[in-house]
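Take a look at this single chain in structure tokens; it is the form predicted on its own.
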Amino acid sequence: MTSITKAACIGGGVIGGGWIARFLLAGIDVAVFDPHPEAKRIVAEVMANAERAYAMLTGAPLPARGTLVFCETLEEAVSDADWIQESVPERLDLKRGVLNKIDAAAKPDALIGSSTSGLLPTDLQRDMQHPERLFVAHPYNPVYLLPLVEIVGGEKTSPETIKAAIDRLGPIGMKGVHIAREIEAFVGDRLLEALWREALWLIKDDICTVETLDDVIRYSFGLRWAQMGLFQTYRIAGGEAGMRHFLAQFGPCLQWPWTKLTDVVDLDDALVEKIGQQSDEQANGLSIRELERIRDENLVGILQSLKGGNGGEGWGAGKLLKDFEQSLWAKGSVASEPDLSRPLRLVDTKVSPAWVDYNGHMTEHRYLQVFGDTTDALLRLIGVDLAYVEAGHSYYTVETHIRHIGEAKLGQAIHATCQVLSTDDKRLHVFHTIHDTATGDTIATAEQMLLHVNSAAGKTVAAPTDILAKLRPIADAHAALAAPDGAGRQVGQKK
């Protein structure tokens, strides 16, 4: 799968800033052109939120952050980029002019995507010299967390461009979906517009307030949509007979005059003020940046939950996250020459919303998850990676003793270290410690014994010489370290 090597972002507002963050956190260098006097500040704030969200989203080793450069001209920004994302305001004349400039300055094989939420790509590419490489790449906010991108080609867009665009989104954790025919507002915004129009009528007619309407969505069908969409949800609603029964039962009611979907509400000053006042009350003093952070935490929690769905295989956007993490683990590695004079620092993460209990503290099984991630990182260091496991061998944990010494809380930066206590041909004895990254204080420890196994045969076997050759130098170096406090303890033992 071909990856993006350098990106250019023309426009750095809400959507453009989200694209910048998505690229940078995927390790891609980004050149930005935005004449707005506050562009650098806006992008920096979006980037701060994105980094905070990613720290909660995944413990997989992210690549080194890409380099961000603000350019004085559009031409400078796009000159050597292989993916150029235009995110200027939604005006056809403005976008067309910007895209024509990009087309003239970009290298021949560069892909050019427009973040438009409704303009037709055929109209956008009208005056371009190389219209075959222009496509709509319509994302959803926040771009750095929501993975979907609607890919829409115009009359002159080549099939090769569509395929290349979708292929390049996978390595940055996004899912490109090809919209087969161009249509104003594409698919997602068409659905949202229908819901939005009906919602405005419900507020105008005093059926409910904006907060009640949002509660109806977020406490009911919004939860279903987040994991199964519309049609699959209704397939279940049809019972054992499935979708055909559902359509037969509920299809006729579509003719009933329930909704005002075909009527456009008059957004006069009174209605605007009414909605604005109710929205202010609903926000309850929270700023936009605070609401963004709350939104991100909630999205991370949902994505994490979906990652564990379908028997651990992942479901929907969670499966996409799981696959993205596996690619990060496959590419990521600990330094080739780790510092053996101290316990190995193998995991750095933050306590995500999905990890905490009713006290706001990290739940017990998440401690085990971090310790497991630490063991996995050690195993990758000695060559027991995904390919090794798929070939039929691994180390299995057969005993664990965890001590809870402090408390890990929501959003807290933590890291885990590993000290190898002993090893032989079949056994690996380790001691892990979770630290508060800010203070260095010990939060928890875990002592574990692992056995090398032939997973297909289901029995313990000696590890191969190449694995032991990488493991023994670590064990020998760590043998010179002081025994960690708590090693060898059993449950209930007095201090």
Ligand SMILES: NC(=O)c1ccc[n+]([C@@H]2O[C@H](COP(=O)([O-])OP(=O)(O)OC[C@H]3O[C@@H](n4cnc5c(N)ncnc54)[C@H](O)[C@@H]3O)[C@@H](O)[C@H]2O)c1
Given for the second form:
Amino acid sequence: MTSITKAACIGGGVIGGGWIARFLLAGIDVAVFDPHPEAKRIVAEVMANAERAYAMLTGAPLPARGTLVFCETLEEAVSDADWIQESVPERLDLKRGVLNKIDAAAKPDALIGSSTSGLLPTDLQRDMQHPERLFVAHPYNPVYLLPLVEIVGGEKTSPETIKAAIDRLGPIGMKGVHIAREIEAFVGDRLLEALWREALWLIKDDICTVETLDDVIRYSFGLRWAQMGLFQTYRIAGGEAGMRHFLAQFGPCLQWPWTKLTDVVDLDDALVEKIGQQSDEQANGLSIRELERIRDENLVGILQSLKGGNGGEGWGAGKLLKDFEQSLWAKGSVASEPDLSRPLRLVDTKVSPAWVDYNGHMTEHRYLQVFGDTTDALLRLIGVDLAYVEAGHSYYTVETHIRHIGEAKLGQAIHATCQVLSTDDKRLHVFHTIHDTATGDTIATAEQMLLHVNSAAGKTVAAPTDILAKLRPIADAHAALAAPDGAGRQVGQKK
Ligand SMILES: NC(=O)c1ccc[n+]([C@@H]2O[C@H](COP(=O)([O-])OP(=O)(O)OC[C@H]3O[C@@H](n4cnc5c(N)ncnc54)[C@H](O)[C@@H]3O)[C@@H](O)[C@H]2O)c1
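Counterpart to the form predicted on its own, namely the form predicted in complex with this ligand:
Time for the whole complex; same chain goes first.
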């Protein structure tokens, strides 16, 4: 798969900000042009939400965050980018003007995606000098969490552009889906608009309130849609006879007066006020940012449970997350020639908002997570990486003893070190310490025993010589260090 090396985002609002966060968290440098006087603040707020969501989403080693630059001109922003994403307001004249400027200033082989929700790419590319590299890349809000991008070409878009665009989305954890023919609003917004139109009628006609309508979705078919979509859900609804039976049973209903779909509701002042008021009541005082954070936590939960779906293989968006994480684990390596004269520094991180409890302190299980990440980093260092685990062997942790000595607070920079206490061909005995990076003080320690196993057989076996050859020099060097304070302690033991 080919990767994006430098991105430019033209427009940094709701959607542009989401793209910026998606790129930065995938380690890609981003140049932004947005004349809005508060563009930096708005992007920073989206980025804060995105970082919080990623901290909950994955324990895989994310690449170093890309650098973010705000440019004075569009030309400066796009000049050396290889993916340019246009996310300016949904007006054809405005978008055309912006895209023509991008076209004139970009590298000839740069890919140019438009976030438009419904304009035709053929209309967007009409006046471009190099229209073959323009395509619609329609994402979903929040772009940093929802993986889908509808990729739509216009009459002048080349097939190579479509392929290149889809290829480049994989490494940033997204799924590009090619829509075979361009139509207004593509596939997603066609569906959403049909549903929305019907929903507006239901509110206008006092059939239900906005809250009841949302409940009908979120307690029922909304849950089904997230994991199987529409057609596969209906296949199951057809019983053992499947889809054909479902069509025979419910197809005729389409002719009944079940829906008002073709009529467009008049969104007059009274209806706008009615919906606005019901929506305010439903929000119950929660701000948009608060609702965004709740939404993100829920989406993370859904994605994580889908990751464990299909007997652990992953399902739908969860399978995509699993694949993305595996690519991160495969890439995430630590220095190959570590300094053995001291405990190995293996993890550097910050206490994220998702890690703190109501007191603003790092919550208990996050300590184990950081210690687990430290162990994983040690294992990768000695060659026990994803490929090794997939081939059927691994080290399993069989015992952990954690001591809480200091406190880690929200936003605090922390790092973890590891001292190997002893090892033989099956056992690996380690001592980890989490430090306050600013002062070096100890915040917590963990002593762990790991055993080398044949995972399929579920049996302890000797580690192979190439793994031991990497482990032993570390263990020998660490044997010369002083025993760490607290090594060998048990719960409640007197000092
Ligand atoms: N909001 C959504 O849920 C959603 C979902 C998918 C796609 N989209 C599409 O994304 C695009 C942007 O929508 P949004 O919701 O982010 O809007 P928005 O109003 O939040 O952001 C638009 C941004 O573009 C900036 N801008 C205006 N003129 C500009 C110019 N000439 N050059 C650079 N920046 C300029 C504005 O200052 C603003 O920050 C639209 O095409 C929209 O259809 C929106």
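Residue numbers count along the first chain shown, from 1. Under this definition, the rigid core comprises the largest set of C-alpha atoms superposing within 1.5 Å between the forms. Keep in mind that this is a model prediction, so the values were computed, not measured.
- Once both forms are fitted on their rigid core, the CA atom of Tyr367 lies 2 Å or more apart between these two forms.
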